[in-house]
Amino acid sequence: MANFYRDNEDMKFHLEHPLMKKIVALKERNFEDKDKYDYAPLDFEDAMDSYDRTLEIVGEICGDIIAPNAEGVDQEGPQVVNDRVIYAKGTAENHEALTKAGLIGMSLPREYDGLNFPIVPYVMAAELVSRADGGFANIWGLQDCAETIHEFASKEQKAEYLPRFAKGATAAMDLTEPDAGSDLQAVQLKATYNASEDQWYLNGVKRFITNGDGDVSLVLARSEEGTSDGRGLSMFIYDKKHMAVKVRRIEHKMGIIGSPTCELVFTNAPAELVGSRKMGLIKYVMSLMNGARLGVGAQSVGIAEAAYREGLAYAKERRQFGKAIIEFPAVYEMLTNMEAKLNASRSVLYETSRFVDVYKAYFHISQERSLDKDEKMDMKKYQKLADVFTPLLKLFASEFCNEIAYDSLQIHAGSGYMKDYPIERLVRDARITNIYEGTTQLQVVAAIRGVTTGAYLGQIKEYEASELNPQYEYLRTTLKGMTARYEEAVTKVNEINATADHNDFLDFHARRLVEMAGYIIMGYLLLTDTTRNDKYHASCEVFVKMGKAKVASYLEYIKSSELKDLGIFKK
């Protein structure tokens, strides 16, 4: 099989983004680890070479092991034996290969046996794994839990749990319950403190828990008696060694079958409080979910990459009416649009990852020393950008993933509907991406703040003012026109919304406003990419044309709307 990193030059292109110099400097603290660890980089070039070589290893494992195992895992799936999860044979092989290669806990500091990698190369590894098997990406990607422990747990907890990830420990985040899905404030799993033992115990049920039988679990539980909202919830670490949590069943899912989605029963399960009481949902889960949404963004791009490649290969091979079907305009337009959406998704994925990298690096530095004024301002800037870009990424990457997979199956026609081709599995795997870790509709709720606060417009103006290749000025002119339409739409919605005693008009048009901003932002990102490398010119031009049409249609819809029109849609 191909090396999934080396056969995709887009990965190296994004790895070499100019902002990486700043990210590496912050992450490596002037390369102070070089005197403590023989594998720590000596300078920027050494660090980048390390990322490149490690991603090559990931790409090799993905191409030689994970991808060939994907069909078998999809057919076999995990099972429950004696209240425990048994992975499919291929899943176990995948995890062993990545563990032996030292690819669990990539972003953790070296003192915890991690590689101290920034988020960008870690997310790239997640994309590669997702391209190979979207279901297995969930198991591997839950090492995000280690980052939450690193950020918020005590020194003793970090020393106890973090080194276990490098040895292959699996993880889970136990959040949702039968009556608490998206509304996590409704969580009822009970946490009780036994003062004489200085020990917390958990009792209750969790449902739809990805990799629920993981070795280390982060559990959201109600620690404050008499409460019914988010202020009564705390975060806990549960260690599987206690064997106090039973897997009641594994859900029978449409896709990502290799990833066990479990219903769990906690019975006097010993647990450790993470951070402060009552901050579980307000602070820790929000951080955990942002990381998970970044992970779903990578998963979406990885699955989309696989689906696009399947469609392209089939279109080149399949002959009808005496020629390959890729020669028909109806087909090559589909493929061109798929590639444009894929490139746009990848651009916003790594732009978001870079924003997260900078602010996370400052956060960890602030735990060691006080930040100066400029550092505090820089951290605040990138944190705000990360906060508004994360839901935008999750929304667009997952929706485009579904569209690309759908179109790839369409190119396969009847053959794609059969299990003889991987696209059938990819379509099923893609469908969950715009549902879990917050549906697209919930991403809009989070992203609309970027519209109302002007955060998206501010970043658009920064992109607009950046240095671009003069020969592509016509694309910037188009994007400026789209921005003017976006501002007109925002003004219209705000004016009408201000006349009501509720936000229904804003909420009704929220997705249209967010998507308008997203098309402009991704258009600029592709234009910036084109300035660095002309290979993205075609995708940029196609995507900007698609965006121009979308923005125009959304503005027309908004201009024709009035507050009274909402009654048409109420049931």
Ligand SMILES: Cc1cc2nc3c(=O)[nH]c(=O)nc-3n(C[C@H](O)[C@H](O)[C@H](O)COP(=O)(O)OP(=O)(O)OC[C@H]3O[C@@H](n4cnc5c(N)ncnc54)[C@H](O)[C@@H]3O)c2cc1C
Contents of the next structure:
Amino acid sequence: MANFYRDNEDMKFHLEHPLMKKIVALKERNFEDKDKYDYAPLDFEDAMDSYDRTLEIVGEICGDIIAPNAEGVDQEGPQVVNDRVIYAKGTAENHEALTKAGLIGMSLPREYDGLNFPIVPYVMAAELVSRADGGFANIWGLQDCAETIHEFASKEQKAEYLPRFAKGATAAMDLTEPDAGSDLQAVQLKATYNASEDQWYLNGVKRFITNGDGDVSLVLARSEEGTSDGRGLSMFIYDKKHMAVKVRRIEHKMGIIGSPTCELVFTNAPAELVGSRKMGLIKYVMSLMNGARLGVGAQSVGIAEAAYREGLAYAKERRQFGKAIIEFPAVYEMLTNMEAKLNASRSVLYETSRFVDVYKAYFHISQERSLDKDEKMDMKKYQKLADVFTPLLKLFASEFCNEIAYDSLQIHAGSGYMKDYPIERLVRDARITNIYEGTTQLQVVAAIRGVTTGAYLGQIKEYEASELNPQYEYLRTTLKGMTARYEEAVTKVNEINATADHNDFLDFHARRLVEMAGYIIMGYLLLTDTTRNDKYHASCEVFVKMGKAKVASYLEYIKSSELKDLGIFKK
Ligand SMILES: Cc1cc2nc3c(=O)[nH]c(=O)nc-3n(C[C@H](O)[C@H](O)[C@H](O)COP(=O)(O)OP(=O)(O)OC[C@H]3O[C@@H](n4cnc5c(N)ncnc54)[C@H](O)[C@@H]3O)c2cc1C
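Form predicted together with the named molecule structure, per the form predicted alone context:
Time for the whole complex; same chain goes first.
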């Protein structure tokens, strides 16, 4: 079978980005682990070689095991037996193969039996697994919870829980409840402290919890009696060994069937507080969700890659009117647009991953020693970028994933509507990406700060000033024109918004403004990619054309819009 890493040159291209030198240096701290662990890298080249070789193993497992299992898992699905989840046979096989290969807990430090991988190669592994089976990617990807434990838990908790991941422990992230979906401030699951036992207990219900029967769960619960907002919430670790959480049911879903979505009942479930009380939602869940949003970004790109490949293969093979359908402009245009969106999504995925890598590495260094002034400023810069790029990535990658899967099915036409081709499953799997970890509308709520604070514009200006291939100066000129239109749109919305005593006008146009910034940012990213490798030229050209038309139409819409128009839309 195919090796999903080796058969895709784009992975190595992004792995070899110039910023990796800085990331590896920060992550490996002068390669001090080399004297303690025989598998720790000796220098930059050695580290890069180890990422490359590990991703090759991931690619092989994806091609040989996970992808061939995907259809069977989709048909079989998980079950609940005696309040516990039993995975589909293929899911259990996939998990065992990745555990045996040492691929759980990849980003954890070596002292916890991890590989100390930066986020970039870890996210690449997530992309590969998602291309093989988007549903299984959730079970594997929930190792993100280990990263949150590593960041915020006590020394004792880290020593207790983190080494279990390398041995194959699975995790869950228990946030959502029947009345607390997008609005997590409404969480009600009760955490009660028993002072005589020095023990917390959890009682209540969670719903829609992926892999809810996992070994280690991070649970958001109300620890402060009498409160009703986010300030009364804390985060807890629940260990499955207590057997105090029952899986009441698994949801019957449209897609990602292999990923068990559970309704959970907590009955006096013993739990450990993570970090400080009241910081559960404000600090820890925000960090956990940002990691998970990056994971859904990777999942979206992986599913989109699979869907694009299916569409391309079918278009070459299917003949109508005496020729392969790929020869019709209507079909090849669809495929080229799909490829451009895929390349743009992947570029913003790895750009965001690099930003997260730099600031997280500084964060961990700051736990060991104090950072100097320059380091502090650098950390702040990358943290701000990560904060505004994460929702932008999640929004675009998930929406593009759906569009790519939709168009791929359209290329398959009637055959795609049948269960005979994988595209039917891929369309169903794609649909969740713009819903969980915050819907697209909630990503806009987070991303609009990037517009109003000028953070996107600041980064656009940095890209604008960077060294780009002079041959493609005309594309920079187009992107500059798009930026001028974006600035005009922001000014117009701000001016009208300021005339009201509410923010409805800004909220009404928020998605348009965020998308305008996104098209410009991804246009520059593809132009930077084209400067490094000409193979991205077509995608860049097509994406910038697409973006130019979008930005112009959004500006027109905003220019013709007035405050009183909101009344037309209000229901
Ligand atoms: C398959 C699956 C797996 C999941 N896994 C997990 C998991 O592992 N852990 C977990 O904790 N949760 C999980 N969830 C829950 C998921 O994160 C929520 O479903 C999601 O955040 C949306 O919440 P909701 O479904 O209650 O929708 P609602 O919050 O009711 O939203 C309904 C609609 O209103 C819109 N809306 C709501 N608020 C606003 C606003 N302020 N501005 C604009 N629009 C708004 C939404 O965009 C949406 O269109 C999972 C869900 C599914 C379907």
